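Consider the single chain below, provided in C-alpha cells and representing the form predicted alone.
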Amino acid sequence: MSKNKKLPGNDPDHKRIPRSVIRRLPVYLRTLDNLVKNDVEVVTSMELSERTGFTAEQIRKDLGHFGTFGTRGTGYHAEALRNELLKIIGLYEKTAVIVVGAGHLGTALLRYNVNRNPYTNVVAAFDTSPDVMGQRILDVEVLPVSRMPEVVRKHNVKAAILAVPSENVQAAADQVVKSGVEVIFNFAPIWVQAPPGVFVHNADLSIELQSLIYYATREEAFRSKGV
C-alpha cells in the first residue's frame, strides 16, 4: 500500500494514525451497525470488546485518534458513534466500486458487495471474454474494458476489485489506475505495483489460509505434548 496517500480521519496529521487502527475501524462499524439494527442505544467499551475481540482499552485508544466520543461511566451512543465512524472512514454516502474479472471469483465478490455490503455500490463489472460480455449479474452489467474510463468518470468510482488471473492482473491494475481509480483490492495471488497516491491491498487467500493452518498445527503439537 502506498505511503504517499493520506489516511482518512479528522486528525489534521493523518499520517500519525497507525494503519492497524484504520483496519480495525470497519470492525467497530459493523458491530455498531448490528447494535443499531437491534435498537441498542448505549454501548460500553467493554461490551464492544466482547463483540469485536479487541480490548476495551484498545477500542478507546483507537477512537481517541479521531476525537472524544462517549461519556465516562455511561458509554457510547451507538447510533451517534456509528455515524461518526461513517464520516471518518468516508462512507457517509455509498462508494462506487467496479469489479474487474467476471469469472467465478469476480461474480462471488460482486454478489457479496451487492447483497451484504450496504456502503458500496457496484456500478459495473469488466471482462475481456466475449462469453460474459453484456451479461448482467444482479443487474450489474459486464462491460468491455474499453469502457472503464467512461464508467469511472460517470460514477466517480473510488475503488476497484481485481479478480483476474495472475498473468493479467498487472495489466488490469494499470488499466484501473489509468482510468482514475485510486483504491485497488487485488485478489490475484501475486502483488501488483501502483504509482504513489494509489492504495493497493493484495489479498492472497492461499497465504492467509496457510497462516491460519500454522495455528492449527501448533495447537495440535501442544495437545500432543500435553501442554
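Numbering follows the first chain given and starts at 1. Being a predicted model, the structure only gives us computed values, none of them experimental. Whichever C-alpha set is largest while still superposing within 1.5 Å between the two forms counts as the rigid core. What changes on going to the form predicted together with the DNA:
- A movement of the C-alpha atom of Leu212 reaching 2 angstroms or beyond is seen between the two forms when the two forms are aligned on their rigid core.
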Given for the second form:
There are 2 protein chains.
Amino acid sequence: MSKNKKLPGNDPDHKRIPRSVIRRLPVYLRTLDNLVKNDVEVVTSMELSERTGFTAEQIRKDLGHFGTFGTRGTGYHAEALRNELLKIIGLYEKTAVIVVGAGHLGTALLRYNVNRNPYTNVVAAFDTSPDVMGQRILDVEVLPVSRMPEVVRKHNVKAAILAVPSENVQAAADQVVKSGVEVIFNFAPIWVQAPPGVFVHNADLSIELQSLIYYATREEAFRSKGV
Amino acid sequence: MSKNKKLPGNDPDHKRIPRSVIRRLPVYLRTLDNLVKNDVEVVTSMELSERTGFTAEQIRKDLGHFGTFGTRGTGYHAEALRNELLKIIGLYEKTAVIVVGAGHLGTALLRYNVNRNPYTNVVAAFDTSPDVMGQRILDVEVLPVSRMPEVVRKHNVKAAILAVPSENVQAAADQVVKSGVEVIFNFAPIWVQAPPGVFVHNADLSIELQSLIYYATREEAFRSKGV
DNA sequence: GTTGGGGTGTTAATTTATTAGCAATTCAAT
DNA sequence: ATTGAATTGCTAATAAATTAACACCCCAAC
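Starting from the form predicted alone shown above, please give the structure in the form predicted together with the DNA.
What follows is the whole complex; the chain from before opens it.
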C-alpha cells in the first residue's frame, strides 16, 4: 500500500505518467468520440490539435507514454485510438458514481452527467431531506444516506460527487469514504480532507474564477484558450 | 493589445508570474480570510501549509514573487497579507459577474457564489425562457438576454458564468463577448471558442472526473490530497 | 546587550513538462 | 519499382515548476 516518497521509477508497467498528461487524456477521448460519431476513420495529430487546442507535438508525446498507436505518414485510426484511450484511462466499463446532495447543484450535475457522458453511470443520489427522498431525477433515485454502503457495494461505486452545502461537506466525505468510495469530487467551497488512498478533487468555482480575474485585470494578451 | 509570442520578460512591473502560482493565490486568500475571521493575527508558512495542502516552501516562494510580506522569525500578519493578496489578485473592489442560464445549474452557482464569496458580485442572471423571466434568485434578477449589453456596461461586468445547455453555449459565449465581457467560465461539456483577449475557462465535470478515474483504477498509493 | 530558537526570503539544485527537430515509415502516384 | 509528400515516434533542448538549503533577521529570555 504505502510506497516511499523517493522512488522515481518503481512502477514496473510503465514509467510514471505525468499528471499533466492524464488531465489531457479525457479531452482526447471526447474529441475522438466526436470524430468517430462523424464517421471519421483516420485523424492526424494536427487535426487533433485543432480540435483540442493542444499542440500536435504534445499530443504525439502524450500518446507515446502509453505505446505506439498511429501509423507514420497516415495518422491515427480514430476508433482504435479511442478504444485504447478507454483502456488507458480505465473506462472499459462504465464507472459507477453516486451523487451526494440532491439540491439544485446535484440535480444539475445529474442532468449534465447522465445526458452527456457514456462512460460514467450515476447509480443513485443521496440526501437527508425528506422532501426529495424517493424522488427520481432523470431515472436516478434519491435515497437516504443510510443506504449508501449497500449501494456502493452492490454497484461497485468508485466515485462520489459531493454537491452539499459547505457545512455538511466534510461529514458527507467521511460518509462516502466509510462506504468504500475511492474518489471524491467536491463542489463545496471548502477543502475536504480524506485519508490516504482516497483521491479528492476540490472544484471550487470561486477559486478558479478569482485566478481568472487575475489575468483579466492585467490586460496583457494571453491566449484566448485554456488559461 | 497584441504582443508577440516570443517576448519572455517584457512586463515592466514584475517578472512574469507562473500560472501555477496564480492558481494558488486564491487558496491562500481564502485561508487567510478564515484565519482573520477567527482573530488569528500572525500565521507562519507552516500553518498555511497545513491548511492549504501546499508546502511551506512553496507558499513562501509564491509570495516572494510579489514582494516581502512577512517578518523573519515571526511569520505573516494574517490580515495584512490578506489585503496584499486582494491587491495582487485584483479584487480591491468586488468584481461584477453575470450568470447566463437560470436553470438548476445557474441557480446553484448563484447560491454558492452569493453566499460564499465576498469578492465577486453577481449583478444579474440571464435566460431566454419566459418562465423564469423577472424572477429573483437570492436577490439576483433574471433578465432577458436583450438587456445584457446594457447591464454589462452599467456594472462594468468582467466575467460571465455560462450555465446553459451545450447546444446553446457557443451562442451564449458569442453574446457575452459582444456585450463586452472579458472572462468566460463555461460549465457546459463543450469547449467554447472566443476571440483573442477573452479568457475562457472550460470547467468540464466529466473530463475532470475521468482523469480522476485514471488514478483510481491504478491502485498505487498517490497522495490523498490535490490530485 | 547577547544568545538561541524560529521562520522568512532568496538562491541554487532538481524535477517535471513543453517544444523542437528529424530519422524512419507509410502511402499514392507514376 | 521509385519517388515524394505526409506524419508518426523518438531523442535532444528548453522552459517551467518544485524542492532543498541556508544566510539573515527578528524576538524573547536572560
